[in-house]
Structures are given as structure tokens and as C-alpha cells.
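Given next, in C-alpha cells, is a single chain: the form predicted on its own.
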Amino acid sequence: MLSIGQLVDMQWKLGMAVSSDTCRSLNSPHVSLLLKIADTSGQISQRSFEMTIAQFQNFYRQFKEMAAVLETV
């Protein structure tokens, strides 16, 4: 049996990258996510990552589909 843990908390924030070392005028919005996941022993780990707005919208659609499937179980 595969155990992937349980999502305990999800926090997100919208940010804007305005410049970088290689680009003076970046102006790129992004979403930062922080996931807290409990393993089978109850140990909580955190994972953070950033996504573009398009990636976040796709992530949201997939999460919404998963929630709909779980409601039927």
C-alpha cells in the first residue's frame, strides 16, 4: 500500500518579481505555495515552491477535480 501523507495546511501568496540579475524589467507575477504534510507517524514536513499564474490556475483546476472525485467516495 502506498502512503503519501495527509495535507494538513496550504498557504499561498501572490508576488511580483520586478527584476533579476539578468533582466532589469522582469515584471512577472507568481504564486508562492507552502504545503504542510503529515506522514503516517504524524511527523509534519513543509514543502514550498513557486508557480507562474498559468501553472497555479492549472493546479487549482486539478485540485478542484480531485476534490470532486473524493466527494463521490
Second form
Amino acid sequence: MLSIGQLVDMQWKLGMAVSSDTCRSLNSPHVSLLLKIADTSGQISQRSFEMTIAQFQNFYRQFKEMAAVLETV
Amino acid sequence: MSTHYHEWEKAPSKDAVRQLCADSFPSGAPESWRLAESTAGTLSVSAIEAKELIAALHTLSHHILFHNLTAPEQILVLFPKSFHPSLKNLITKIMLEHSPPWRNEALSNQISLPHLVEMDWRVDMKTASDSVSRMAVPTCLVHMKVEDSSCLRGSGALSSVTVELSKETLDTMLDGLGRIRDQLSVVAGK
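Would you mind generating the form predicted in complex with the partner chain now that we have the form predicted on its own?
Up next: the whole complex, starting with the chain shown before.
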């Protein structure tokens, strides 16, 4: 049986990449998330990842859909 | 830009020039003997001359990308004065055409935290457990696939994470995501 942790915290950061070795002027926003997950023994692990703005909009929409479903259940 | 452009006088079709500009762009192109040899064949020059050409085109395309040059005049001045005029115009035109996809590629290849690649979810109803014989507690299960940070970027290796969220957790999370969305509108307005 797959172990499924409980989401206990979410931290976020909205960053703007200013410049890089390939592009002097980037102006590229991105969202970073850090999820804290507690397993059944209470041990906390964390996962962090990044999303483009388009990916974030999609991510947000999916969570809103989840909430909408929860309302009807 | 190097002066070794005499080999261009033998340059074949526009398509070959276009292909060469595209092939010279990726990192590693200037180092590739395989590319130099196939280019040497196409242009009827030596492999060494082809390698120099590829390196020059690579430098040119990356210079254009770095400085985000968008006007032909900005690029035309980069060529040596003695450079063949119509070839110069052709290369400039090709470089400008490729700029948007090259820029997008650079944006998506930036140094970053691992990217979220896939996400799916399910709403479950908990009806019983070892401690409670009857209940009706809705819960969300979210499964995410994230690029594996311990593996090389672009290797395609993914790691999975599955989490459960109570309604309360979900509401708090939505609150946080809503704030990101608000901040994004502020940033977009600037």
C-alpha cells in the first residue's frame, strides 16, 4: 500500500528572473512552492518545485475545482 | 566575427543556410566534429573551416539572444564590412526569425528548482477506519510528478509525491494560492 502523507504546510515565493548568461534582460516571473508533508509517524518531509505563470494558473484552477467538488460531496 | 568567410562564396541554397544557422545554435554545436563534417560536405569546405563557421554563427546567435537584438540594423553592423551583402541580409533575417523560439527555449532552460510536470487528483470519501466505524469525511488526494533534482536536468527522471488534504488544509492552501494570484496581478501591472 502506498504511503500517503498529509499536507501540513505550503510556503510560496513569487520570483522574477532578471538576467541570465543567455539573456541579459529576462523579466521572467515564476512561482516556487515548498510543501511540508507529514507521514503517519509524524515525520515531516518537504518537496519544493517551481512553476511558470501558466503552470501556476493551471495549478490554481485545479485546486479550485477540487474545492468545488468538496462542496458538493 | 572571424575573417574566414571566403567559404561562404560557395554557399548553396537558402535552406542550407537556414539549417546551418539552426544547427549552430545549441550549446555543444561549436564542439561537434560530426556537425562540422556534415557542414563541410554541404558547403564543400574543409571540416576545420566548417567548424570555424559554426562557431562564428553560434557566437552571433547567442549575442543576438543575450542582448535581445530585434532590429535588422543592430545585427547587420556585427558583420565585417567586406561581407557578402545578400548573404548578410539572409543570415540576419534567419536569426531574427529564430529569435522568439530561441528566447522561449532560453526561458524554459533557466536554472530553476525542479519543475512540476504533472498533477492529478481525486476526492475520496472516508467512510470508516479502525477507530471510527462510520463516518463521511471527504478528503482530497493529490498526486504530483516533479523533475527529480538528484538526476541531470532534462534526463526525464521524475519523482512522485502523493499527499492527502483535508477540506481545511485545502481552504488554507487556496488562500495562499489566491495571494500569489493577487501578487501576480500587481507585478503584471508594473
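Numbering follows the first chain given and starts at 1. Keep in mind the model is a prediction, meaning the values are calculated, not measured. The term rigid core refers to the maximal set of C-alpha atoms that superpose within 1.5 Å between the two forms.
Student: Once the rigid core is matched, what's the CA displacement of A67 between the two forms in angstrom?
Tutor: That residue's C-alpha is offset by 2.8 Å.
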